[in-house]
Amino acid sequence: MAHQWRGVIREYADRLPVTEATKVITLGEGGTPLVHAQKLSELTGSTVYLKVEGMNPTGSFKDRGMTMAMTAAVEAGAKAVVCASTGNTSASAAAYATAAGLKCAVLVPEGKISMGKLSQAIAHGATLLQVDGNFDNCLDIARKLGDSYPVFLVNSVNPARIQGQKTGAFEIVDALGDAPDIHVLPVGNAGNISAYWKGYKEYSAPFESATAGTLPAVSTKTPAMWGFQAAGAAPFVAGHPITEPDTIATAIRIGNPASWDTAIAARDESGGFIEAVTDEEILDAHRWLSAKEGVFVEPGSAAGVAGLIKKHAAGEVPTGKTIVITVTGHGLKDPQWALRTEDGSEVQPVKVPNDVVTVASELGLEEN
């Protein structure tokens, strides 16, 4: 019989700080594809790989998390959660705070929220609040009521939040065999980079497991970490925080990333770098993905695969290497961008009468 996957917290609970008895709080998450990028690897003569995170229950990463992080305010006694988001946070607390029975409360900045994340947040019943001011005003005021007041914050700052998402570095080995060489992902509040980090380093060396005793090590090396920022919204590239972060790619639009730390760890422990990617280049890649590689994606997270195309073209990227990009949230998240044209236009339909040999004509068919 075919197994059947349990939710990251069941499937990885001998590394992950929970017991046989906790209440876990899943919707299925985790388990994504890694799906072999044929023209990526063509293009730069190595193996490279999507982790395609957009098919998580809630259409993005912040699920394997997001588990964790409810799982962790029910074994609290909490009886309502609370975070600041662009928009995937908000669509994922919401959804499992709605599985766990507890209330969501939603801190958004005004005017900089996609209407897809927007619409799964109010679907699930959050109380959603717009905030006048950018992420890091909300995430500020959503700190303060976490300390203040009888809620549960589930931003990636939530060490459980982290726990749940180094999974995801668990299941590539798992599925490749080994670590790859190199991983390349987008950067905004830095909480995935370093997770990826995280579970990387604890696949590549003996684990002390709270329910299961010494872990052998899974994975005999660790990837050299490659993060891309929004040029926008690149506060590890400036070095310092940026107050008014401007981009598209709404997801990564963060000046003062929670993780900073911990990312600049990750940076530096695997040999890897946190580089830019300009708007440009992102809607760039977004549509190579689409048109290339049948993956449909959100701007952001085609920051990853726009940051590889540059270095390639910079003849940056090693030849022969096993390389894993993790897109991290679903195009009908942000449906928009790929509506329009390379020259910004809105794409419109071929009108067509209702006639076949004319829509054959059209399809450049010719009659057997």
Ligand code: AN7
Contents of the next structure:
Amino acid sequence: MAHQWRGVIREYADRLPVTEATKVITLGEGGTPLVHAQKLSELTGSTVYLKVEGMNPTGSFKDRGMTMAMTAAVEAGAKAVVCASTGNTSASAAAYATAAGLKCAVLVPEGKISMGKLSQAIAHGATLLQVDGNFDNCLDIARKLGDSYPVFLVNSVNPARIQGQKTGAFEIVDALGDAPDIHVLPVGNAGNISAYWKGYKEYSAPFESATAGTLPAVSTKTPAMWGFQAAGAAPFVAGHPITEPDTIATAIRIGNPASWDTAIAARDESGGFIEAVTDEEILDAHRWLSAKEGVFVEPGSAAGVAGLIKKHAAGEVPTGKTIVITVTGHGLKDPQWALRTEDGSEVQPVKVPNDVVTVASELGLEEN
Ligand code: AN7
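For the form predicted together with the ligand instead of the form predicted on its own, what are the coordinates?
Now the complete complex, all chains and molecules, led by this one.
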């Protein structure tokens, strides 16, 4: 009989802070495809895979953390949740709050989140407030609300979120049979790089399960973590927070990452780095993924691929290795970028009359 994936909490219950009695809030997140990236593999001479997180229920990796955060909110007896967001967290929080029967408030930077993400939060009935400020300002307010008002904070400063997101690393090791040599991903608020590193570390050593005793190590190694930020929003590259972050990749338009210390630890303990890619490099990688690999992502999600391509051009990507890149969100979140050509002009679909001969000629086809 076919096995229905049960969501990350039930699939990895013995490695998460839950018990048999926990009321699990899930939309079936996780279990996302690990796709062999043929052209990136050919380019680099390493075996490159894409962990396609756009396949989650709300179209981004945020759902892995949100199932845990919303489960924790219900366990804590919360009636309402709040988050700040560049868009994906708000979409996810809104959907999971609906599943949990909780009220949801989301704070987003005015004019700086994509239409798809805005639509999701509204569709799921969240109260959406557009703040006259950037994501970092929104997160400040959300934290203060969580501290001083009766609302439960579901941003990744809530450790439940990181617990859920670490399952991405588990799935990759389970699929490959061991950890990859290098793990590449975009870095914004830095929750995900922290979560993946936690997951890889936990899988590489015996694990004291709260419910199942000592679990044996699953992997023999851990990968080097390679993080990439947008050049206009690269506090880890600068070495300090940025007050006016700017990039077309609105998902990662973040100047003061909440998970600063854990991201630095992930970078340094793993023998990796966090570097920057320009908006043009991000858009080139976005185009590469859709046109060469068949995988449509939102611009921010392409930052990791942009970084790998840039590192390869600099001769700094080893051959013969296994490399996994997390592509974090779906292309339909922010589809307008696909309609922009390399020179920046708008793609104009060709109009034709209702006539097969003209259509065939337009397609360059000759009759058999
Ligand atoms: C597609 O939704 O911060 O480094 O508020 O949406 O864990 O923050 C989104 C971040 C990468 C960066 N890719 O991950 C939010 C938010 C996509 C994202 C990131 C985000 P983190």
